[in-house]
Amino acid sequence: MTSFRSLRFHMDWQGQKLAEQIMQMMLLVSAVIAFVAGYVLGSFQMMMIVYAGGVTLTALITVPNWPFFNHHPLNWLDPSEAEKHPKPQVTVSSKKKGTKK
């Protein structure tokens, strides 16, 4: 029996980048098609029905983290395997700007 842990997805940046384009196109799209249903109908309730259900399946499509966001994971170092590689250093450099006179 598979645990609910071991059914993670995660969205990566290029899935998060990808859920962000595929949100405005349908917003703008449900907007256009609200607006054309609106107008020929004569009825803002019908615009705003018809908008709201665009927003509505944008959000379905959108904000859970489907697999198909997760194409490109990242991988992380194990704990033990990050301990062997050495950390960067900070280098101070102690140049002064020189002033104008």
Contents of the next structure:
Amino acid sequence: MTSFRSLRFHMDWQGQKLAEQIMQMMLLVSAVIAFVAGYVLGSFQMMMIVYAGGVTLTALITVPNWPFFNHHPLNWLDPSEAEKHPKPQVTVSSKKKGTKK
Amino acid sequence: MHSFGYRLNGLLTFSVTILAIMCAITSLSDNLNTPSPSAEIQVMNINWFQKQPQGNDEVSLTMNISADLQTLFTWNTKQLFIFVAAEYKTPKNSLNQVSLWDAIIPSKEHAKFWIHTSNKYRFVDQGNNLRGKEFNLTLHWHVMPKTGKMFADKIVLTGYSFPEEYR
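Structure of the form predicted together with its partner chain (previous: the form predicted on its own):
Zooming out: every chain and molecule, the one shown earlier first.
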């Protein structure tokens, strides 16, 4: 159940990068395996079936927000902690901007 | 990637693009095939040879067509469309081609065949030039792929001729 609850939240940044890399790699590998299988067996249908299987497997692994995509969460500062530290002020620069007339 | 829908869209788009590339490579692989087809056509009988009321010659003939086209099939072949055409020269036209018979061969097993048939389509000349005329019978084939480029080629068989007189 805990894994389903974590599906409600977005992936963290490292997870997104990982998901994209896994997706691209798995689709390319599926395509190569499918083509080789079809060519060797002499069956176009086999190539399509293997590729469709590869796409489905890739979808199951990379599209849902699985827990292993959330190993590097970005922890936002707690609001009570943030109040203790004032926001940095933008300092007015005393230097003249050289070229501006 | 940002959300479920975003990842799903990315996956579907990329997978379809890769599918297109796979189909292109599959079509290119057809060029690796070196076919060696063979065919023979015998004209068994000229059934009749008349001049029509409009003035055009018409002939009906019975042919024995045998061919082995199995090497034309690849893993990417959907079917083979073949037809037999009579080709001859007249003073009016440098090349006349009249389609006499055609067939669709759906698989490699059916590609080695023998058929005894009269012409499926009428053989009518543009004029009355056929008496004593020499003609070629050409077997054309179109290799129709499952994906990609269609190849077409033919075998020309020479040495046929019409009778000197109408019958």
